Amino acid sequence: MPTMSGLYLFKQCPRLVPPVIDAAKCNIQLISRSLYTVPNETLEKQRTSPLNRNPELRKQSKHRVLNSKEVSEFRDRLPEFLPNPNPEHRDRISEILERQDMVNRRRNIDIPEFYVGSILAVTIADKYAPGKDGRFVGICIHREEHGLRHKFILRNVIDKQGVEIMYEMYNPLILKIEVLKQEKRLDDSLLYLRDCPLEYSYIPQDLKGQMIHKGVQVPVNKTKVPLGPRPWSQRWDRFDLKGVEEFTDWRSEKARIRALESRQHPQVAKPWEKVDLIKHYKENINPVEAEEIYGEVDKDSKNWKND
């Protein structure tokens, strides 16, 4: 029971007691989360002691050592095989699991090196299709997350309308991976073509693959899109985007040259973050750690399934 002094202080603070309630809740987690969570370097000398009794956890990886070049290819050809830089969304034993899941994957089916802009055709496992199976051909505009739940986002023309199909590059349902044209664009993103002309996204669904040589340099489309009229899905003037044309379409004089402020507007330039160190280490894996995981994928590679 609360007392007299309790009851008159809820009352005339009230505002005082849930940030105590939060800052509460907050250290029982913590407090709980170390109670609870094995740290990572005490997992690593129970794995590397003698005392352990499988050979195979304390038998070291031996691979070849990846020069900055080399990691700096995979990083562009493989980047799901990088976990998350975010240290809260980091656990060290869950990401070599992924990983060995990944490359078992890579056991059974092809799937092929592409880019964004890459012309796509997957084909999935569909017990409502009339062959149980169905395929999709689409220009990939996006490739997002890490680990087993990278994806990435093909898109085309369907009956006049734009159609975009969202897959999970290791989903067990997916018997198919074929790469129709190799190429990159000159953004790393093509969300900007939802607010394009269709034609932009067309690609037809019996078009023939061609012929990929290893070896040689994946060519860049240079090519500009002009973007539609607005509403956009986003503020694409904004954005600092080179593979679309310089939008003309202004209502006046004086809108143009407020959006050419804006843009240029420290707050939306924001061009600290070039030279912030920090950020870049937060954002990105550390060159070290990246030569350590890809020169795992590298030893492993010659068994992945090549059609």
Given for the second form:
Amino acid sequence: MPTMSGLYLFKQCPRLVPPVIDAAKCNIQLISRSLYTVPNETLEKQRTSPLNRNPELRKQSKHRVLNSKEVSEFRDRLPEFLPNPNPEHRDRISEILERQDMVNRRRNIDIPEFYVGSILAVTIADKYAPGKDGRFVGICIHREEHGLRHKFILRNVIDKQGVEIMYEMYNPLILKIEVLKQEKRLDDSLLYLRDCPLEYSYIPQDLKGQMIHKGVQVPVNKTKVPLGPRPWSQRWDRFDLKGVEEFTDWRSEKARIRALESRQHPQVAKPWEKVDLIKHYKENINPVEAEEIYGEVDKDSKNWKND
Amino acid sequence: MIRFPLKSKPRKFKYVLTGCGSGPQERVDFLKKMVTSLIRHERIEGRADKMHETRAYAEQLINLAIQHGDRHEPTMKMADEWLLEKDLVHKLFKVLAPRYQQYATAFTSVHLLPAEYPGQGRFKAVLELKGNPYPDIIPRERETRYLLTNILLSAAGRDFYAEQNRLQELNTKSETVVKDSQEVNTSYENNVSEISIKDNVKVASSTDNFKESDQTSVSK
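Return the structure block for the form predicted in complex with the partner chain; the form predicted alone was the one displayed.
What follows is the whole complex; the chain from before opens it.
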């Protein structure tokens, strides 16, 4: 493989060998990015070094110390404030700036507490719509991304057709977010509703909001949903889903057995990942860092807008 | 929180358990063995890469024990998975968790050992839990400043230099007196030169004595 060997040489001595562009272009981009960026640790040394003429002054914010239970509650309620745990995607300065922006947005608009499975109504500014705004009601089936880029997906059925809209939570075009029904489901992501019968994701557009009592534990909706006929968007039988009934409508007995066997195959089930402590550690922001972030959020939350 | 830099990707272990393959499952099985022996013996030796990998897992297990305690079901399950000898579960929660509660550093340390020669150039390492009962691998520098002999020696030195300074001051005073006297009266010149000659002789004789004594000591 000549292209790969060129890539290897390029990794070892980038200045000597011209980059091979025809193969693995994105890989080369990644490598060059890592070559020309200064690692965060060296920058941090420079910032805090006593030899630096203009050392960076850190503001020491004195927030209330949160206990582990409070931190886990915050993780559940405001997951978007935590940065991406992947160390390759981290940048401490941009994280701080993004958090400031998020907090400033929350001072101007009421973003209520909601979870995957809650029913929301979002009003968005739209200059082409008749009243210059549009309202969409749906069930929140997914939340993703970190910081300012946090997104959620609403799903509903309109004219016997499943419709999904993805909203960016801190988009300034959003005028209002209402929680019509605050509840949780058995799973963290309800993307499987795409492959379920439409009646399970239908919500009437004129649904009236329920009263939400603060300080009460959020109820869990324990309904189990049957899956529609195959093919699906993902192999849901291989996921460990609690909110889905077991699929019985296999094409034949042989197909059912084959699916069951493939689910139990070690390369699919991956039993070692359940025990891998360091894998779990790397996939989450550690409790010390989370406490620091949520401590400041907790301190600032008194200034947030509440309707 | 783990307080040392972690590798971004896990190390692959090849042929860790002979005859059992070298996949991710075998890797975890091997690490379980190493973590168990580390918590049992508090100091183990092996190949450097494996010791570094074991270190992270042992430390995270202790972290969980400190964070959640022994009444947390998932933590207890993890301890049960990772400690193959079940009496060590007790040690983890009752001995190690209290020991490392107030630590601001990592709970373990790794010391590289020299590579074997002739050999394959692999480095071995020692992995240990901090605060173990064994003697230190890198000896701590002893505080010798307040030992009795050192206190006496420093006091003697101080006395010696004080004496020297006093004598020097006396000499300078006498020289000034001599200079004044030279200007006033020149009849003392001969006497002074005699004294200086005598001094030189004295010094020479003393050096001779010293040499002789040296020789005698050597001959003895």
